[in-house]
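Single chain ahead, written as structure tokens, the form predicted on its own.
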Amino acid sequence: MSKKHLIVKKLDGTNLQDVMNLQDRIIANLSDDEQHFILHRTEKDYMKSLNGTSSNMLGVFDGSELIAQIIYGLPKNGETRDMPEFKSNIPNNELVIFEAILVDPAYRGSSLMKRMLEHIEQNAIDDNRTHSIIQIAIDNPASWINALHHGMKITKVDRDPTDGVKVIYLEKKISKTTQNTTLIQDNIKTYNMYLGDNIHKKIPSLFLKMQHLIQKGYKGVTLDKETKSLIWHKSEEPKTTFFDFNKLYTNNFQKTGTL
């Protein structure tokens, strides 16, 4: 494990032992209760991404070994594209949607998630795409964690239509007038969730309270690890001050006998 060669690389047909490799490795070190997190695809599932058009595939290798990798969608106007109930009043041809991350256990913590949706977001940005789109189940908090450190906000909490399992929905302007801006807002509401040392306690409650919150106008914006808390953001209408002018009129009037 050296973490010095990293390479970034789009995946094809001839990737795909490394591909199930990979997912093999991850798999063998999960625990009982962390085996949801992964859908277990066949070779002939990967094969549509691996040699895809609006299905992709992108890798991170370290030398010869395939250490992350990523199934991104770039679906086409007018073609059945995945996690139809989110963002539906986008056009496909404007959307990236990420899919499934996998990253070897070995090299967690070294930024790889974040690394391969910047590299995908800035190609997909010279293709005039215009959001990234992602659906993380909730009780996989450490990649929905990531998503938010990438800039994603979460702005939808339901259950996936067809599975019923509790996600949570993630998404990030990137077109490229967003790129190297920063956005100041006034009137801006702030709640502070506590996560705590252990999310997965937490997991049926914080259901319930994002969904609240979501409802509310809020948006899960950043991690706060100094609180332990999740910031969400909710912006308000500027406030308005109206004068009476006729009220000021007669009141100047009475006091001065002139305007």
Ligand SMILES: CC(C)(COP(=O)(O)OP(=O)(O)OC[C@H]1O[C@@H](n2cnc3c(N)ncnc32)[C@H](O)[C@@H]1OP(=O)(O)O)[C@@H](O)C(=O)NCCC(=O)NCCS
Second form
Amino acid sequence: MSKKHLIVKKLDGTNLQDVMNLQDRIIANLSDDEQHFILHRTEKDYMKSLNGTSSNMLGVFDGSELIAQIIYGLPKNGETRDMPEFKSNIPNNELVIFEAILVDPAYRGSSLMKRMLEHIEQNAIDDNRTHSIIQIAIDNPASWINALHHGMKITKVDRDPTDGVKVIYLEKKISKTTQNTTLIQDNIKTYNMYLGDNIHKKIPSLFLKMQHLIQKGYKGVTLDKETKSLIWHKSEEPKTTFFDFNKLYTNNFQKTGTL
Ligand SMILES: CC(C)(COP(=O)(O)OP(=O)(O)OC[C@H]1O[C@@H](n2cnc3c(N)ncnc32)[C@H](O)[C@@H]1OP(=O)(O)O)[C@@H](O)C(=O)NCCC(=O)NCCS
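Since the one above is the form predicted on its own, can you give the form predicted together with the named molecule too?
Zooming out: every chain and molecule, the one shown earlier first.
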């Protein structure tokens, strides 16, 4: 394992065995109660992405060994896409859908997930895509922390419509104009959701709280290590005070009886 000469490559049918081997290594590394972190895909499932046009695969190689992989969807308008329950208002041809992200346990800690997302988005922007989206099991913080680090925001928390697993949905605007631009807003309301030292234990119990915050207009934006909290932001309209002069006149009149 060198970790020095990692090469990123779009995968195709010739990589099927590499892809299956990496998935096997990841599955073997997950405990029983973590198996739902990823869909266990068959060769047939993977071939749809390896030979696909709307669904694609990217891989990272160390020499000839595949050490990280991701499926990403670039759906076309008019076709049925994955994750239809999220951002259904956005046309297919503006979306990038991230799925099945796997990093070999021996190569974790170098933010390879984040680097793969960045690589895909850079190309997707050139294809006029404007939004990237992802769905992650709520009890898989290793994955959603990376998505937050990547600038994605939590805007939906629900049960997966197919298997009922509690999941977090994140999204990010990726259009050219918003790249490298920091929007300074002074009308942001912040909520600190305390997670403590054991995020894994704490997070699932916050499912309803997260849903409540989202209903109130908050988005999960970052993890603050200092306060051990997940930070939520809500943009507020600038406050304007309206004077109802008619009411003022009436009240005045009623109070004094004369004018
Ligand atoms: C999710 C995954 C792809 C991330 O791998 P990676 O890119 O190597 O991520 P890193 O190990 O570099 O972690 C980066 C961040 O996540 C945090 N993190 C990693 N593992 C974590 C864990 N088990 N619990 C909490 N946070 C964790 C790290 O602390 C780090 O954050 P920091 O920079 O603020 O310290 C990898 O863990 C994996 O393959 N998991 C199994 C399969 C899976 O769950 N895939 C996602 C399906 S959507």
